[in-house]
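Only one chain comes next, encoded as C-alpha cells, the form predicted alone.
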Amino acid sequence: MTLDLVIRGGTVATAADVYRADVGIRDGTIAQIGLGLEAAEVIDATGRLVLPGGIDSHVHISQPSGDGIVMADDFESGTRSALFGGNTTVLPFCLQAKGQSLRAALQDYHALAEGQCYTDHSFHLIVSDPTQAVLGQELPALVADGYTSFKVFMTYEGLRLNDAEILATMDTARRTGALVMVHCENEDAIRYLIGRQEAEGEVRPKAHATTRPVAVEREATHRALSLAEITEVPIVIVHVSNGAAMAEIASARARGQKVVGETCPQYLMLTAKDLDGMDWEGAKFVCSPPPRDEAEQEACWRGIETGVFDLFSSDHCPFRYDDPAGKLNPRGRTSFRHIPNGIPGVETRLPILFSEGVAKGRIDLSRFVALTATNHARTYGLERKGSIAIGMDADIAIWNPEAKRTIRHADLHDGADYSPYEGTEITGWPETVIVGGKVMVREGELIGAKGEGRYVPRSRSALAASAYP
C-alpha cells in the first residue's frame, strides 16, 4: 500500500489509548497504523506526541457585533490562529439578524469564509428570530443539509429569546434531530443589577462581573434544563463558569436528561479581579459569563476531572483593546455596559489545558484528547474527525510535551492586540499541524496556504439522533 506521508516513532494518543506507533496517511485519510511504515515523506516524531487535531466547537469569527464594533478576527486570521494552536477544525456561529432568513445569513457567512480558511470548519446557527417560517420550513431543511446544531441566547437584547420562543425552537430540534446549545444568563436580572450599579455611579469594567453573578447563570441553567426536559431534547450548556451551574447539570443527568457540559480556559485561569485593572485595563477581560473567583476555578477543574464537562472550548470572541471599534470604543470608554463581550483564546486553548491539566497531573492524555477533540466530534456529528484511527480524516497535531513557552500576544496569530493570558508559563506546545493529510505548520512555521481548509457538513449528533422521531 503506497502512502503519501508517515509520522514515525511518536506516541499516539486517542480518547481510549496511548501507544507507540507510526501513522500512515494516503489521500487525506489515515490509512495505516503500525510499525516500520514507509512513505515518500516521513516526519520523525520521536519524543513527540501524535494527537488528533483539536476541534474547537465554540468560536466567534467575523460575527456582527453592534453598531461601530468590529470583531478582530476574520476567517483568515481566526483559522490561522486556531491552526498554530493545534486545531484542525473550528465551529463558528452564523448569526441570524432580526427579520433575516437563515438561508440568507448562511449565504453571507459562507461568502466570508470562502477561500480564506487554514482549517476545516463547520457552522452552528444562532436563532434570534424564530418565526413560523424559520421553525417550520428553514430549520428543518437546513438540518437535513448538515447544519445540525443551533444556539439560543437567554441574554443580550436583540438576541435573547423568551421561554415560549425557546420551547418552540427546542420543539423544532426534537422534530428534526438537531442539537440545541444554550447561553444561560437571566437578562432581566442582569438589567436590574445594571440599573442598581449605575444608580450608585459604578460604571467601571469590574461592574460587568458584579452585574452577572453566579445566581444569574445558575437560575438560567436550571430554566434551560427544565425547558429541555419539557420538550424532551438533549442540550449543550455552553461556557459554564461555576459549581452551582455544574450542580444543575449533574442534577439533570441524575433525572435521566441528556446534557452536554462545556467550560473554557477563562474559567480556569482568570478571576473577577482581572476586571479591576487600572486605566480601564479590566475591559480586556470582559466576557460573559464573567470570570469568577479561585473557588469557582477549582470547581471547574473538578468538573473537568470528574466528567461534568464533556467539552473544553475557547469561546474565542476577539475584539481589539486599544481600538475605537473594539473594547475602547467611544461608549466603551465611559461604561462597562458598552464594552464588547468576549476575549481571544483559540490559539491558547489547547496549550493551557495541556500545561495546567496534563503536565501538572490533573488529567491524563486520553482525557485531554476527549475534552479537546473526540467529544466535540461526537457531540456535533463530525463522523470522520476527532480521533486517530484508520479511515478517519488525517487531522493531526504533533506536540512537544517538554516545550517551555511564555504566552505573549506578539507570538500569537489572531487579529486582536492582546492576550488575556499574557505572561502565562506553558509546558507543552503543538509544533507540526496536519489538516486532511496536508502539512500546514511544520515545526512552528506556516507552510500551508489559506483556502486549504474545507467546509464540512455534519451528521446529526448521536445524542439528538437517538431522540429523533
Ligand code: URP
The other form holds:
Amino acid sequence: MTLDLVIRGGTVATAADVYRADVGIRDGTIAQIGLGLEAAEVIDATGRLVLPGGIDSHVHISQPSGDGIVMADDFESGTRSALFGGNTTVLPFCLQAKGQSLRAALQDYHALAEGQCYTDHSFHLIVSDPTQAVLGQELPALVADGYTSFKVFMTYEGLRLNDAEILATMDTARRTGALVMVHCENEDAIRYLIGRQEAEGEVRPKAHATTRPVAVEREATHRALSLAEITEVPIVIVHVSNGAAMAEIASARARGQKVVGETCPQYLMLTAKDLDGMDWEGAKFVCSPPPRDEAEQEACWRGIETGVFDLFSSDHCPFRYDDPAGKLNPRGRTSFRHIPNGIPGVETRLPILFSEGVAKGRIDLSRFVALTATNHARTYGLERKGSIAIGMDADIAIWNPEAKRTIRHADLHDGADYSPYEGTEITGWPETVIVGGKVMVREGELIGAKGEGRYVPRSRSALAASAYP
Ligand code: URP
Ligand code: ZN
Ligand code: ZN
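To test you: the structure above is the form predicted alone. What is the structure of the form predicted in complex with the named molecule?
Every chain and every other molecule in the complex is listed next, the one we just looked at coming first.
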C-alpha cells in the first residue's frame, strides 16, 4: 500500500490500548497501523507518544458578549492556539440572539470561521429564544443537518431559560435525538446574593465567587437532571466545579439516567482565592461556575479518576484583562457583576491534564485519551475522530512526555493578554500536530496555513443514537 506519511517508532495510545507501532496515513486517513511501514515522508517518533488529536468540545470564539465587550479570540487566533495545544478539532458555540433565527446565527458563525481555521470545527447551538418556530421547525431541521447538540443556560440575564422553556427544548431533543448541554446555576439565587453583597458595599472580583456558591450550582444541577429525567433525554452537565454537583450526577446515573459530566482545568488548578488578587487582578479568574477551594479540587480529581466525568474541556472563553473591551472595561472596574465571565485555556488544557494527571500518576494514558478526545467524539457524534484506528481521520498529536515547560502567556498563541495558569510548571507537551493528514505544527513550528481546518457536520450522539438508526 502506498502511504503519504508514516509516523514511525512511537508509542500509540488509544482509550483502550497503549502499544508500539508505526501509523501510516493516506489521503488524510489512517490507512495502516503496523511495524516497518514505509512512505515518502516519515516522522521519527522514537521516544514520543502518538495520541489522537485533542477534541475540545467546549470553547467560545467570537461570541458577542455584551455592550462594548469583545472576545479576545476570533477563529484564526482561537484555532491556532488550540492547535499548538495539541487539538485537532474544536466545538465552539453558535449563540442565538433574542429574536434571531438559528439559521441566521449559524450563517454568521460560518462566515466568521470560513477560511480562518487551523483545526477542524463544528458548532453547538445556544438556544436563547425557544419560540415555537425554533423548537418546532428550525431545530429539527438543523439536527438533521448535523448540528446535533445545543446548550441551554439556567443563568445569565438574557440567556437563561425558565423551567417551562427548558422542558420544551428538551422535548425537541427527545423528538430529534439531539443532545442537550446545560449550564447549571440558579439565576434567581445569584441575583439575591448579588443584591446582598452590593448592599454591603462589596463590589470586588472576589464577590463573584461568594455570589455563586456551591448550593447555586448543586440546586440547578439537580433540577436540570430532574427535567431531563421527566423528558427522558440524555444530557451533558457542563463545567462541573464541585463534589455536590458530582453527587447529583452519580445519583441520576444510579437511577438509570444517561448523563455525561464535564469538568475543566480551572476547577483543578484555581481556587476562589485567586479572585481575591490585588488591584482587581482577581478579574482574570472570573468565570462561572467560579473556582472553589482545595477540597473541591480534590473532589474533581476523584471524578476524573473514577468516571463521574467523561469530558475534560477548556471552556475557553477569552477576554483580555487590561483592555476597555475586556475584564477591565469601565463598568467592570466598578463591580464584579460587570466583569465578563470566562477565562482562556484552549492551549493549556491538554498539557495541564497530562502533567497533573498522567505525569503525576493520577490517571493513565488511555484515560487521558478518553477524557480529551475519544469521549468528546462519541458524545457529540464525530464519527471519524477521537481515536487512532484504520479509517479514522488522521488527526494526531505527537507528544514529548518528558518536555519541561513553564506556562507563560508570551509563549501561547491566543488573543488574550494573560494566562490564568502563568508560572505553572508542566511536564509533557505536544510537539507535532497533524490535522487530516496534514502536518500543521512540526516540532513547535507552525507550517500549516489558516483555512486548512474544515467544518465537520456531526451525527447524533452515541447516547441518543440508539433511538435513531
Ligand atoms: O464563565 C464562563 N464559563 N463563561 C463562558 C460561558 C459559559 O457559561 O460557558
Ligand atoms: Zn456555561
Ligand atoms: Zn462555556
